[in-house]
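In the block that follows, a single chain appears as structure tokens, in the form predicted alone.
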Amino acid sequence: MKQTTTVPATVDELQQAMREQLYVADRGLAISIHLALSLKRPLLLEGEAGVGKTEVAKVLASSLDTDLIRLQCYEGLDVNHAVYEWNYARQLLEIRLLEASGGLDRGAAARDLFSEEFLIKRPLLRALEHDGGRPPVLLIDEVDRADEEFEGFLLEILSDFQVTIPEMGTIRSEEPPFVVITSNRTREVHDALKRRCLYYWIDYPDFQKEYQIVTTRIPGAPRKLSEEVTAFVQELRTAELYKVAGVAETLDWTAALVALDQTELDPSVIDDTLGIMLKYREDIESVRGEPVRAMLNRARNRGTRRGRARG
């Protein structure tokens, strides 16, 4: 018996459902997600790495109590790895068994060998044929890492939620999956793909939102540590770096500092743990030492001003 997924009736309900999964979504993002769910349109999320794009799909699947099917994109990804391919080893074995038994009928064998029994279903086809009761969330992650030609494979799926297999015909989805596509914008996604999607850019959060994320995801962190970490990361993002730390790195760093029993920041522990936030040697060397001290002082001064404003 087919089950239908209950979509939150309002944007506020969606925000609350995501908050229960420890995801802090601002209203603009929540509106885009709600519209994508209501209109059954794919949602394209762009933004720097580590700002929470992939997490949206994971949280959405949990909130809707449905499966998450993920296609991780990479250079060279093609239809055989994204949609389907034939199990050639099993087909060859079947032919040999038929030959050995003397029952090989070329016409019948051709029909049987290219049937669902010998079809290997990759993520896109599994999402279209999903039989788990509720439509799944299909995550097409980092589409910008795939070749531009691969986007052509997506157009039929995103337009009509169907895929054509020459040997079997067209397979249509009875109930379309909820589709989330992410891009780090290492290259521009083609306009034909964008036109089929709703769009939202996820930016780095301001202090208040990032602090809320830290306290939500790591509730055991001391308040002063959470404030200083958030303020310091905000300062760090203003530096000339090859790769800026994302929210994911903020959370990793906070968790590491809690594991080290830190209750507040000091320059030495920052220098010792910079590799949690920065992944390039040149970036680490450019901020270690005096720049770290200067950024920590500015972060604390901003914290003092915020405290006075609240007072």
Given for the second form:
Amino acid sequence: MKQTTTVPATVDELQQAMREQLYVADRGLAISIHLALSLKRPLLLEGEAGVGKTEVAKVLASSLDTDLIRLQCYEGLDVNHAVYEWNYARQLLEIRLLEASGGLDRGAAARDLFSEEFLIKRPLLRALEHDGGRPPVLLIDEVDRADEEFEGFLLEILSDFQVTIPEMGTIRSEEPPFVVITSNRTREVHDALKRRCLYYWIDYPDFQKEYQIVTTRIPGAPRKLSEEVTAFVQELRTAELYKVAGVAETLDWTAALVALDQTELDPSVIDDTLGIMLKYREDIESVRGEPVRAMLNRARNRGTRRGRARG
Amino acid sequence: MSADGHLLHNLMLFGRLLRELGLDVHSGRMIDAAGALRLVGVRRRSDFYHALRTVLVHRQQDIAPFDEAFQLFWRPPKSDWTTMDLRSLGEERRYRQPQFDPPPTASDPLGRQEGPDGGDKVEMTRTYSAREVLREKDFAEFTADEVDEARALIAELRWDLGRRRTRRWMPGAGPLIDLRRAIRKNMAVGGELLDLPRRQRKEKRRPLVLICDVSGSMERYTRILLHFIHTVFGDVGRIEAFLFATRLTRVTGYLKDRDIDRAVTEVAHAVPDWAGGTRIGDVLKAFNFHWARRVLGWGGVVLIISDGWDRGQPDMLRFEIARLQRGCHRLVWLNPLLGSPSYEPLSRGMQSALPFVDDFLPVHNLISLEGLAEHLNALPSRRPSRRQQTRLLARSASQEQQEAPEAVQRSWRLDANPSFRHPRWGGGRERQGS
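Could I see the form predicted together with the partner chain next, after the form predicted alone?
Next comes the full complex, this chain leading.
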């Protein structure tokens, strides 16, 4: 059975496939994904929060029609939670059972207790052992939240696609999974890990692209509203803020405004719903009121200029 | 076929160019790049660009030099254009030379002749009392020789910022039973759980962030403080260093050089506004915006070294330092002027910053550095309680200052924090004879 036929053969096909899953990918991003798939390398995606890094893996999994296995990173994430763990309760029970039946042979028991039956498979092992035909997409999310120790054992998995369980031996993956690693860059990921990956920096989208994203994801939104929202968010990103609103926030906001039956932006409604876009008190206070009006005006001016250019 | 060969040859040249620009492009990468071009093709320039970028760049800060190199390298050659022009590439991006003279490094002819272990020799020949005098002498009055000697003394100090309990478990005498090891171990006795190994939280050293003022008013101290920073670099695990006058410059990379003289010279060239005026508020804002989230993770300790002479807006300074304090485990302000018994932190900058500082310590002579090391080594594992207090103080301070500045000036000593340590009344000064 040929499995490679499911991987889009060209960049254009990949872009189209992702588009069908409602993801608007840059040409650059599409090329990176295409290369990662073809060269069988992990893809490291960096970018600010809310630019759609995690979404790439999800969309990729559904457009390749395969499973998504997700590992959320956090400090202290260890082998027990990332790769495998023994089922201790069952092991203890088994010992009691063997004792009761009188058939406790130490050597055999040790072999039995550390067999696959008592193994709890965590995401990384599941990704390697996958035997459902097509290799899954493995998403290692927010790797910057994990500590250096975790990065250390990711190295073995990412370069050879194998893990070693002392009691059982080495488990090697027949067809390596497509690995997507994301990082918010709250710290620098170690160079050794980066060198094993292809790299793409996802930037905030420009007006055209963001507008496309909004209309693709929220087709029910009035056209004028989507346009104004996008232009306003673009304007908001130029303001000096601690935390800039990402695409995810734009989508949330548009959805909220649609739910509020808005057909266009209104300064007082913006003030009331700023909390969807900005998550720091200082940021909200610094733009609420007059700055919001100024930004809205600028956004509208840009909009009319764009309209004129188009018409 | 030969066209393909040309392309590969150029690709190799391009790789070499990127390496010269400081990108981490090893030969394995170049093989990938060639493979990538075969997959993507070279018909579209933007595809070609993205294919190379995704394979050859793996740090965001490398994208800009890559773009520059790409623009220059992959373009139709002009008739009067040679490969020599490529050598100037990247030059522009370097920082311009300092407008003011950088502080003299210790590598003046005299110091060089002494050789690398000159400091030790001097230390042995000097008498005990001479060493004592040096320890008490203000850095501002140091001669070049004395700086060398002081370096040796600074190198003897041990820095340990205390430890943070991480979320990671390791075998040890902790509260929880390590089931995995328990079962493995007790298989030898037929699975009866006789011996119960335990596990405990792993501890790690706290990261340290140094933000040092190199403005005109600090000039007399800058040189020795750079030595101090460099020494701390060798000692503490994770550390970040920034210098500022009007702008914030990250110098972590330069200080990793083991050779201190070279490191200090490099730093002097990297900082564009050496000995300029001070705008602490703007600088802290830049730090909070661009660096705080990246370097203050995992419970970092921040040391600000400055005399507090600020020409910026006090409100901004207050706001930004309050924010910085909320983000770090402990905020320590080191002020060289604090060494003088008559000094009182009355300058506007110092006044606005003080309520948000956890420790306010002198840094003017070797004894004060010893005191600092001692203090940092004994940092409690909990954050000082401060949040509510400081917010209230911030509000009242900004209101009061407009109405009656004198009232605030008189009340600063009554604040619960910082744990102000004056050379006269602070603890830890009695060790002078030791």
